[in-house]
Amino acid sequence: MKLSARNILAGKIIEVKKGATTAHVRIAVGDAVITSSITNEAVDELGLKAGMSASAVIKSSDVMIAVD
């Protein structure tokens, strides 16, 4: 698979927690952990349980920093 995107951080899922009809999948990457919002179509199409290996791919124009 090829993709635009250039922020492509491996790591595993270590929670899937379904709604109504979004899912919130956090995956550790490092020490830290990256949540996506996406939909429970998409983690049943995906396979996605708790333990698996995935990457948290970033497409973003915009990325804000604040401080204190």
Contents of the next structure:
Protein chains: 6
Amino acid sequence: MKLSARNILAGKIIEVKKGATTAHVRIAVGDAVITSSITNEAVDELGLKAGMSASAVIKSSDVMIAVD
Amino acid sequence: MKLSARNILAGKIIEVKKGATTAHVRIAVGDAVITSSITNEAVDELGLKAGMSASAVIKSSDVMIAVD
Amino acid sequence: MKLSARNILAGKIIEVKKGATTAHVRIAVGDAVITSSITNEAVDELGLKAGMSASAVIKSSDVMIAVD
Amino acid sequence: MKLSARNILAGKIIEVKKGATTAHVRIAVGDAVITSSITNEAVDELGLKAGMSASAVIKSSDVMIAVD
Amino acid sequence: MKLSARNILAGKIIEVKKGATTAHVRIAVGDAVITSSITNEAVDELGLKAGMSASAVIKSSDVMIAVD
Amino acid sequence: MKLSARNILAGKIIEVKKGATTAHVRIAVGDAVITSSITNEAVDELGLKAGMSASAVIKSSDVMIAVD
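Now the other one: the form predicted in complex with another copy of the chain, given that the block above is the form predicted on its own.
Now the complete complex, all chains and molecules, led by this one.
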């Protein structure tokens, strides 16, 4: 599958924290850590857990820019 | 200013391409390049141009996860 | 590649309209037509054109509900 | 009320699952099932429950495209 | 039609600027001006123009918080 | 820090409700109340609580328009 999303950042999952319906998954990408908020169902279906290789996928229209 | 957004990735702008109303800004962050789609007005107001230090800012609920 | 996005709706592209930087792609999914706004770059990289099979991918947190 | 959102997909609610603050609502639309993540407050205010007619509303800029 | 979106801010359109595919619409809401980026098609279908009453509609998961 | 987001609405926090992983923060902005759904971690890191001055930050591409 190829995606239109311009940002697919490969890394490794370092934490999966499930809530009542929403989970937070943290992925180490290079020197950065990216936090993702997804459904518990997605965590279960993909079998996400710490140590797995995974990518953060972000649509360009969801990326803002900040400058000092 | 401090932001609730969990993902603020510092890097350097490598390209700014303005369209009729929407601009695409590409930022090198570590080994990755992140594409952002923002308004032309934001580009002008922040004076964004290639070579500037800038950060990509992404809300956690806009980050998906992909696995092979 | 498997995605955390809960909504992957298979259909057929019926129109691709590129603007200066942003393109609109319309996909027929069952009896519905779904409009997607993505970058021109994504259209070029994926070679999107009318008649192709493609899916609309939508994160659950981007879906609202309306009732009469 | 008329909305700028291009994607308003009529269907029937098949499941409402409330969490601590965030609810997941699933709507059958044609042969597809669409998952929506919204606030518990919205579920209560609209009185959402399985069996109700409802529409999934999605802004075009939140729709990605995938191809095989 | 009732919407799950928690933020429906009534105001008056003060500017509509169409691009090649994407339009920017500015709405005065109280003392604030809110900028919206939508499709040209939505502008045409709703007949949006300066002076019209309109509301800005925003899903809660798209609202960040900033503090000094 | 300056942001590309076009909508930064200054107000005062009137309620913070934390869930299992996701919090809802309500901000009074002029005569309106804006609801934001963010991570519990952001609430803790920014020390958000009722009575604080804060701004709602919204990217233009996340703002829809409604008309009667």
